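Given next, in structure tokens, is a single chain: the form predicted on its own.
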Amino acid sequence: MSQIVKTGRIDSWGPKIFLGSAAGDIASVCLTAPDKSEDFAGQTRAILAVIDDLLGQMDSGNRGLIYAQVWLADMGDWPRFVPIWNAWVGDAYAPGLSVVEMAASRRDSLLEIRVWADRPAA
């Protein structure tokens, strides 16, 4: 049996929740912008740097995502997103991809991100 790592945990706030999880050797990491007052693309950017942050707290990054999600509150910040995105992902390592609009978002967030990557060392 694989050991569940936790991380990001948040508890000021409504539910106690870990924005990251890891079982063997996926990781998932699932979260809004730390700072609602950003605009889309700093919302975007500080939570790429977020998912950074707890996917190499969890022996993984960005160059294992296997699949990504993404709900925008608004699909009219896609074109402001892509290039976001693809300057963080690079060229050789992009996942799968979903994009969906969300109706049921804090009206503050803008975006919400989830990404699965691999956890090599796993």
The other form holds:
Amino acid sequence: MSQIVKTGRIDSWGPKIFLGSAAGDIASVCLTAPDKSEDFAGQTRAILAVIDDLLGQMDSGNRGLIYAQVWLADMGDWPRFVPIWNAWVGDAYAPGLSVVEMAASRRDSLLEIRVWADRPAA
Amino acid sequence: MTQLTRSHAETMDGAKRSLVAKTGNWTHFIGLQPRNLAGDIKEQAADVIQQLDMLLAESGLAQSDLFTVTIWLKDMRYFSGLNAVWNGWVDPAAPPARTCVSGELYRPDLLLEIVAVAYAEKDAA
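Mind giving me the form predicted together with the partner chain, seeing as the form predicted on its own was just shown?
Full assembly next; the chain just shown is listed first.
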């Protein structure tokens, strides 16, 4: 009887999971980079692109962002995150942002991002 | 959309962000950090909680409206200091639901950060 909509199923690597879920008027997406051979900027942009895609599939989007929780494997990458983030959030009021350094699931995984976004109530 | 509003815009080393985001009955307080990083854990914790209280009040909310509180602590060595401040703040009969996990934060002298979510039905009396 679940009313949770899920999208972005992953079966090809790692655990079997969905990257995105939505229920009521909230959508959430969380992932690490699909291609971990990329550098920090590449991983960050790839994650944000998947977030844009999956939020769109759940009738939400970048403009509905409530907040992003960012986990960096190395806080030394933070300065590289800032310009990519600012370009992504655009000129309007930005969403909330929290950043914490955490051990990653793999050595080549440089960051993980979870976002929460508003969507039209189902 | 349910009338998303974001306020208290600031930057974190140049990264644009808002401290408060409201949607429907939910209000999110994101990445609350102490204003003075020179303080010890008790001073930093007290300052962050004071900011949370101020932002709650501004939104017409109270501690009892908190749905979850997540505390990111730089090091678990600060756990008892944090809890001393926390216990002096919370309603002892009904403290908020809380998670506390340690992880290095974005500045070496930043000892904690709070992300809190409040819920209050707008049409409720």
